[in-house]
Every structure is written in C-alpha cells, then in structure tokens.
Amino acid sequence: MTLAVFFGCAFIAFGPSFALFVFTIAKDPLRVIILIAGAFFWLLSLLLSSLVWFIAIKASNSQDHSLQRGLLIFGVFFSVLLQEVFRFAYYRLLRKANEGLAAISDDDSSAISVRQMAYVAGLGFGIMSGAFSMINILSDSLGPGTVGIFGDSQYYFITAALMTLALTLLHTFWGVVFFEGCEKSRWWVIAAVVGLHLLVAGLSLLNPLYEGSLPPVYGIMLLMGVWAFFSSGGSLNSLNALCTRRKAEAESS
C-alpha cells in the first residue's frame, strides 16, 4: 500500500511537469540549460529566505508559540517576495544573454525567443520549488505508519500531491506571464503575479483546511494558463485552427 501510495502521489505531483521536459524541452540543449539555471536561481531565493527565516527563529522566544506561527507566516510571505526578486533578475540575466546570441550570430536573431526562455525558466522554478516541497512527503509516504491514525485528515498524501502539482504548473504560467509584464513594461502585469503568487502562499496556510485552500489555488491556476496561453501569442482563432486540424486529421484517418 505504501508504494502505491509513493507512486501514485509521485505520478500526480510531477506526472505533468515531467512530459512538459520531455516533450518541448529535453531534445533542446540550450532550454535545458535555461531550466536547470532557473531552478539554480529558485535555489538562491530559498536558501535566503531560509537563512533569514533561521536568524529570526533563534533569536525569538521559542516558548511564545504565537511569535513562532507569526514568524512562519513572516517566513512564507517573505520567500515569495524573494522568489520574485529573483525571477526578475533571472528575467535580466536572459535577456542580456539572448542579447550576446543575437549579436554573434550570423542573421543578427537568437535560438531562442524571450516566450521561450519565459516558459523554459517558469518550468525550472516550478519543478525545483515542487521537488523541496514534495520530496520529503513521498519519503515518509514510504512507511511505516497509518496516515490519521490519531484523527489527522487520511487525505494529506494526494492533496500535497495535488498543491505540488498546481504549484508546479503555477510557476510555469507566472513566469510566461512575468516575463511578459517586463518585456513590455506592463508593471501592473508584475504586480498582479506577486499578489497571486502571495495569496497562493496564503491559502496552502490554511491547510489542513484542504477545502478551503485547494479548489482556490486551482481556480487560480486555471486563470494564469489562461493568461498565460494568450500573453504566449495564443487566440481564439489559433485554438479554433488547432480543434480544425485535428478533426480533420481524424477524419482522415
């Protein structure tokens, strides 16, 4: 049972985020770069806010337990700043890099667009930040012991899946959509993904309130792919082409 259990949360937690890596970004050695030093610069952020989060723990009360919940709310709201202070330089970063590649190559254009590069690096945020916040769940998914033996909610295995695979997914529209806001210096763009990006964080504070904090967090994300598919050059008219093709292609065959 406490494989299935492993496996099944595993698959739903990163099931998504793996074809993505599979199908538009393994086969292209300069996106996967671009993944793997994204996921480095979510590094950077969770180290800091680890390390302030730490000094503040030690030198606080560790008795006053309302000090402590404060301090972790403190802590939480605090990373996600960080996160996207660090998504913007790493937004920089790319740009000035994809500046360098157009610059020597031969037709004056990069490999790479800056939708791309967004996509590419809104994924290696998500599945780094899904990998810390489900890794040390499935290890202890693997036993021993009853999930709600002592009247804890059964269903913290799948909904931490669940709030790791909308997560995931949410990095990856945030930073299409980020990218997007400073391509175009739509600073109102920027802020709207902070501010969905802070009450994400505080909605999974409600949590073992799953059904208070898992259908909004899904309804956001369903929302920033929305957002996200039409800030990425998407349409009506693409989607309506798109649905042509393929009933014709089944007809076809």
Second form
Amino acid sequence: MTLAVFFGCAFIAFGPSFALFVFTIAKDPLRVIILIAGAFFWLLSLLLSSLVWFIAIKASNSQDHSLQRGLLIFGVFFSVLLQEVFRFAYYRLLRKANEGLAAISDDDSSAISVRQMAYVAGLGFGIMSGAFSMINILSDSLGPGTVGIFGDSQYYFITAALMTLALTLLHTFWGVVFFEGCEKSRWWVIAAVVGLHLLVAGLSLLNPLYEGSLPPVYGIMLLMGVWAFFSSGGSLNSLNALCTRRKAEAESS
Amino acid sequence: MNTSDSEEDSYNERSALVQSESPTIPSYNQDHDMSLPQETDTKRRRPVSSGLSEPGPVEREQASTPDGEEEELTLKYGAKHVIMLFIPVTLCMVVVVATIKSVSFYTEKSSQRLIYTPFEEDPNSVGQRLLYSLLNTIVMISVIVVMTIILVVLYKYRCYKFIHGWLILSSLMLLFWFSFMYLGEVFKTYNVAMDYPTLVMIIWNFGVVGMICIHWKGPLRLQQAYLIVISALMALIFIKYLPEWSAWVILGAISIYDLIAVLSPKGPLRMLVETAQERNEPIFPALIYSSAMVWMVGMADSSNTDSADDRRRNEGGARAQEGVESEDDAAQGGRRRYSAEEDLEEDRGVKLGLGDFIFYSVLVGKAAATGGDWNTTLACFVAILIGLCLTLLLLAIFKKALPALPISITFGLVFYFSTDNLVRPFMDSLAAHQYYI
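Could the form predicted together with the partner chain be given as well, to go with the form predicted on its own?
Everything in the complex follows now, all chains and molecules, and the chain you saw is the first one.
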C-alpha cells in the first residue's frame, strides 16, 4: 500500500497497452477515433450486462449468498457473451464505415485496412476492459491499508495487475482474429474466440487460487498472440527477415 | 461557433486567431449559442455554449475538383479536426477532475449559493428536492434566455462598447479573482506557505498575459491554454456552487435549450448570427476556442512551427481551397491577400464554444466529485468524447452549424446514472471476488 505498489501495478497493467497506443495509434487521428469508439462499444456491452445482472439481483433473495454468487457467475458469462456480440456489432459498423471511406476516395482504397481496424478495435476493447478492472484498485492502493487482513490473499494487487495485462493483450489478439474470421466467414474461428474468452473468464473464477488462473491465462495469451500474428499475415519468413535484416543493418553500420 | 468555411471567414480566420478583436466576417451559417458573461458582482460568468460549425473543408465541395476528392478530404480533415477538439476537451476535463480529487474546497458544500439557484435543496425530502431543483433550473435557464435576448438587443442597436466592456470585465474576473481563489485553495491543500508579494506577482502576470492573449494578440497555443484554463475555472465554480440535483437537471435543460436556440429559426442565437452576417461583423471571437493554425500574409517568419508542418501536410488542400476562394467576389480583401502567395497555407481548423468546454467539464467533474468511483468518471469521459465525435460527424454530413451540447450531454448523463447505479455494484462484486470478464 505504497506509491511503489501503485506505480508498479499501474505500469504492469497498462504499460504495454500504453506503449502500443503511443507508438502505433497516437499519430493517426482515424485510429484514435476507432480506439475510443471501441472503448465505447465495450462500455455499452458492460452496461447492458450489468443491467441484466442488477435485475436478477433485485429479483432474488439478497440473503442467500450462494444464490448471489451463482448470479454473479451467471453475470460473468453473460457479460462475456455480450462483449463478443458487441465486438461483432463493431465489426459490422467498421466495415460499413470502411466501405464508405473507400467509396468516396480517389483510388477506391480507404485510408485504413480492416486488419488495422481489427487491431485498433481490439486494443480499444482491451484498454477499456483493463481500465474498468484496474482503476479503482489502483486508487485504493494509494491509500492506507493492509492487504488481506481478513485472511484473503496478500497478492491481490499484483495478481490483479497481471490479470489485467493479460486480458488487455488478449482482447487485442481476439480482435484481430475475430475480425479476420468474420472477413473470411470462418465461423469456427469466431466460435473459438468466444469459447476462449469464456474459458479465460471461467479460469478467473478460480481466484484466489492464482496458480490455477494466472499461468493458464498467460498460456492462452501467448497462443492467441501467435494465432493473431499468423492470422494477420505474419509468417516465419517475415520474422526471419526481420531478424536478418536487423543483423544485416547492424553489420553494415 | 465560428465556421471557417467561407472566404470571408478565411480572411477573418487569419486575423481571428492572432488577434481576436479584429473585424471578422462570419460565414453564412454560423451559429453561436452565446450566453453572456455576467456582471462582476454576481461572481459568475456565463459560458458561451455550443454553436458548432463545420470544419473548413465544406467549401471545397464547390471547387472544380472531383467530388470524391473533396469528400475524402472532408473525411480526412474530419478525423484530424475531431482529434484537434478531443485534446483540449480532454485537457480541460483532466484539469477539473484532478482538482476535484485533490483540492477538497470544490467539493465542500457551502451555505453560499449563486443567486441563480435560489432554492435550497433539502436532502431529507425527495419530493421537495426534486421540486426545488426544477425551480432552480427554471430560474437559471430563464436568466440565460434573458441574457441572450439582451445581448441580441444590444447587438441590434450597436452598443458594441457595452458588450466589449462586459466581456473584458468578465474575463478580468475569471483571470484574476477566480484564479487567485484557485491558487489559494491549492496552496491550502498542499500546505504551501506563500507570501503576498510573490502571490501578487504571479497572479498579476498570469492575469495580464491572459487578457492580452485572449482579447488581443498572442501565440495560438498560449491562447488555447488560457481558454482551457478559464473554462476549467468556470466549471469548478459551477461544480462548487450548484446544488446536487439542480446541477444535473440544469445540464439536461441547457442541452435542450442549446438545441432549440441553435436550430430553431426564432432562436436568439440564430437571430444574433443573422444580424452579424447582415452587417458582416465578427461575433465575439474572444469566447471561442479555435484549433486552426493560420498564416499571416507578409509575415516573414512563421512563428508557429505547427503551421509549417501543417503547410507541408496540407499542400493539396490549400490549392483546392485557393481555387474556391479566388472565385468569390465577396472576399475582396481575401483575394488581395491570396494573389501574392502561391503556397499560402491555411488549416481551417474547427472552433468550439467555451460553454461546451465548461459544461462537459461540469458533467465529468460532478461524476468525479460524487463518490470515489473512477469508473463513472471514465465512462462519462468516453461518452462525452463519443458524443463530440458524433456531433462532428453530423456536422460533416449536414454541413450546417450544430449545437455541441445535446448529444454529448445526453450520452454523459445516461452513462453517469447507469454506471453509477448498475455497473458500479457489478464491478465491485467482481473485484471483491477477483472475477474477470
């Protein structure tokens, strides 16, 4: 509960997404708009799922703790499904906008490709999801307190930050893969993304058994990263070219 | 907001940014939702709100270049202009939220109230509170309407000195008195000891440079910074002195008023704008935030390096633009200026009234002030930005002046209430169990 914890957790949770934003998105106004609109769509999905959960809570017996917990778990899965629905809706919106942009431009090509939009949209979802998970926790970590004084885990902050990081990157990768799947009409890809999201949410239900949740989630994240890389056109050759070109440049300089 | 899409306006733009008081000719469909600054003894200043007019590229459609290019230019510029407005709006909100969260003065309820909200809300009775907040809103909106009508009347009868004096008096009050109060509270919060001579020097310099930048000439960035700062100060005053429920009802009512005043043919703002257009005169450029970067013809050095970059980026746009402008007879002065310069560059930019800044910041600031939940603040922030984006999109489609408040404030209010009541318990439960969605 110190400044060190605050900064440490903030940088863990938001460092990579902030770097991605600064290096790939900040310079292009269209991408910034798509990012913020993506964040808005995620927010809408959260709003609707909270509404459903709230109604369920109010309609049920508030003293029955296991029922409340069951409703919360239902809320988690419903929210995941709704997020994917809104991701699809955002895909449709971006496609329409892209067609509009392409139709009115000189050479029938729009300023931004669907793959770039997929990445930006995914990152928008990820940043908003991460922010909503983490910001209150961060602000609490600045103040006084003892973590886990009632017997809960003392690793709360750091695991929250790590989970947020994983989820942010996962949303980015899911965005890329999802849009690619929609483009090529490969419905099994979409089903896989939805299934993996549900799996990750389900794994988080194992908390505070962090061994059960964090390593698998990171494993899934790495796999998704590789999948997204290959799905967006990367290949072993391009990786190779990247390394050898760098080596060649280093040698020539 | 001042559109920058006619050549008269472009002629004005070049002077408008460097010195606000120069005579500028508004374009054919300007609109300002002007609310006037108040008398000094009332401790308040009314913001200029939401006339939002289209970005420059609109007039390129009249050029001889093919339509597709125009439209693409419109969209490309559209995205850039959206960002040029996102940044100052974000900065203003960040300043307000940072102040609210750190300086407790602005969240302490005092017994003092503004005279525009005379009914005191009783926290015990819901019905009475609702009724009194409605009454407060009615009083406030009628004051705004009356002020606007007075402004229109003054303008019609050419009492310019009075209007300018009024504007100068209100910016004096903002730049000196409110900033002195603000500085005092910040020092109290951080327990900084400050002697009066130093304080007087700081406030004096800050205020005088602000007056010069806003009402006369100054570097563009400095002028923008000052406008953001005074909007933030005004928003903080509103947050402090408006009663809880009244503030929300007032926000809703003022966006409805904005919609009516800007779009209906009998609206006072529309009449103001039309009168100004008939006379080919400017409309109070000191109360508009402008994002454009302008060249002054004959300026040997470009003091704005941004303009230099912009020139390189906007070469094509400028050529099409010059084509349009030279065709119009009305801008004699403009043509005089353009003829000499081949690569004359001007980024039209887009303007937003200070009232919009103020009310956006009031919404986000109140979201930050009530309760310790940062999610609500973030949700309102995103909602307002998306509303602004949609407004600018509508602007590009309809190509006429639009009010900037309604969409953003509606989204902001919806998201505030729903996040506060629905999302907050959900996210809190999730965080308590460390479930992730």
